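Single chain ahead, written as structure tokens, the form predicted on its own.
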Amino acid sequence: MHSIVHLLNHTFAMYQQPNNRLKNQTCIVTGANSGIGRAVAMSMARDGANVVVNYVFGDEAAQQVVDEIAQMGGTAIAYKADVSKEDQVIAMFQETIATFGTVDILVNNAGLQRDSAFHNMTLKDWQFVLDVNLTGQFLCSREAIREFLRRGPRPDVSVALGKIICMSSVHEVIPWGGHVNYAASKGGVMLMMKSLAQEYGPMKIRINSVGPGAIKTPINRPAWETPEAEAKLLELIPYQRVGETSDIGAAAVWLASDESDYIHGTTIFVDGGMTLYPGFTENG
């Protein structure tokens, strides 16, 4: 047990460690002052790209995020702006493009979860979760292909046009119910990913989604927080382990540099196993 605890503390520390495969570009990273955001964020300044830390609620939680990634020697700005309104993105991107004089990288990470049984869920709860979870990804996507476009290629900085990484989740594919609004938004992005994959691969802009299983986020803290929650949900992991928003942060910088240039319009999953369905392991 000690020897994997190790490997693992090795592998965490080899996430933290920079090389700058992002240098000289600019990502913005939607819903960033917390949890798998928060992470995305630290890694792309870790890795040498100023950083956008966009935000809705939590100005002190934001600023925190910029004056670390400023504390290990990165550049990065605090913006608040609501991802389901189109103004405000626009804002956002007029802003930081005013401030690093262009967009490279866009993650498209801002989302949240209303739950109800299906019958018992409002227009509202609905509506609310698709504005911000597949609406949000839509305006800042269409934002980030305009500017990539405009601005034209950056062969010093990356071999692509430009790159975006919508945050997805395991719930593309995994029906969940008591959580159809958000299953929905999800799958939404899938598709909206590929879609726009296969329209602006032609002008070397790269599209990919990060699919998220169970991950140690503020958000779900019951889920993992005691050992009898986290006992049951290594029932749906087959490599038996909750993900960290490390995890996350390490497949999005990959993701954002050109050693994945030819990954476009697909979901890395980063799951632990948990879209291998791991209740039919004995014949269901």
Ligand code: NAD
The other form holds:
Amino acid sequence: MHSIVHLLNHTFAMYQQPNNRLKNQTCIVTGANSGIGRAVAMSMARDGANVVVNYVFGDEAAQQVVDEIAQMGGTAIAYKADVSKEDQVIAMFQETIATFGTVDILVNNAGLQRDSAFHNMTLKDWQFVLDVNLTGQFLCSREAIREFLRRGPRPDVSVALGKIICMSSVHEVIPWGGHVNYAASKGGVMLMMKSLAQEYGPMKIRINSVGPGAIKTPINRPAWETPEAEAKLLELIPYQRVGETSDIGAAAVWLASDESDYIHGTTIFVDGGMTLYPGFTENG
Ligand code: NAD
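Return the structure block for the form predicted together with the ligand; the form predicted on its own was the one displayed.
Below is the whole assembly, all chains and molecules, this chain first.
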């Protein structure tokens, strides 16, 4: 047993090693001053990408991510923009191109929840979640694709013209009562991603989603912060651990790299098996 644990730790340490798969590429990560976006930004930088740390609130937290990237020898800038606002998204891409020359990778990560029973849901809360989670991904994807097409191929850094990774959720397929606005936004992300992949595959723009299960971040703190809550959550996870943000960072970097060049138009679920509907193990 001891040697297996040792081997696993060794393997994990190896997999954390940087290997410059994204060297000389530039990556915009939206919502990168917290949780999953933060880990994705760090992972992209660890693999050699210049990173734009987008955020909407929390200047200090964004600067911290930039500083940590600089400490490990990487390059990053923080950029404040609301992804649901067209003018701000356009300005963010302009600033990125002015700073780094182009954009190679977009990670559409920014997202939020405004939960309530459906019959109590306000139009404001419905609209807000759709605006950030879905329209935000539309606006950023459109600017990224415009830039990929304008700039043309960079065969020295990637075989693809550009890469887009949409942060979706297991709730693009698992219905979620009490969170109808959120589930609808992620269902929308799924078909936006697939339709874009169909439309722009011929131009060598590679587009996929990551579908996290339960990952420990501020968005879902009540679901894991007490032992009771965590035990209840684990009933939904066959692999019996709550996910870490680094689990998503690793998947996103791989999807951005040429190692995954034949993965196109799909969602990689990173969920410990949550999409296996474990409630059916002893029921149904
Ligand atoms: P988080 O609350 O820690 O981070 C969300 C980030 O989005 C923050 O940086 C926030 O500033 C940013 N953001 C919010 N509105 C924005 C806007 N208008 N413009 C720009 N940035 C904005 O949450 P997280 O768990 O890290 O979530 C990140 C993504 O992962 C979301 O899309 C979420 O739906 C998805 N996700 C998370 C989980 C999970 O278990 N944590 C599971 C499935 C999917």
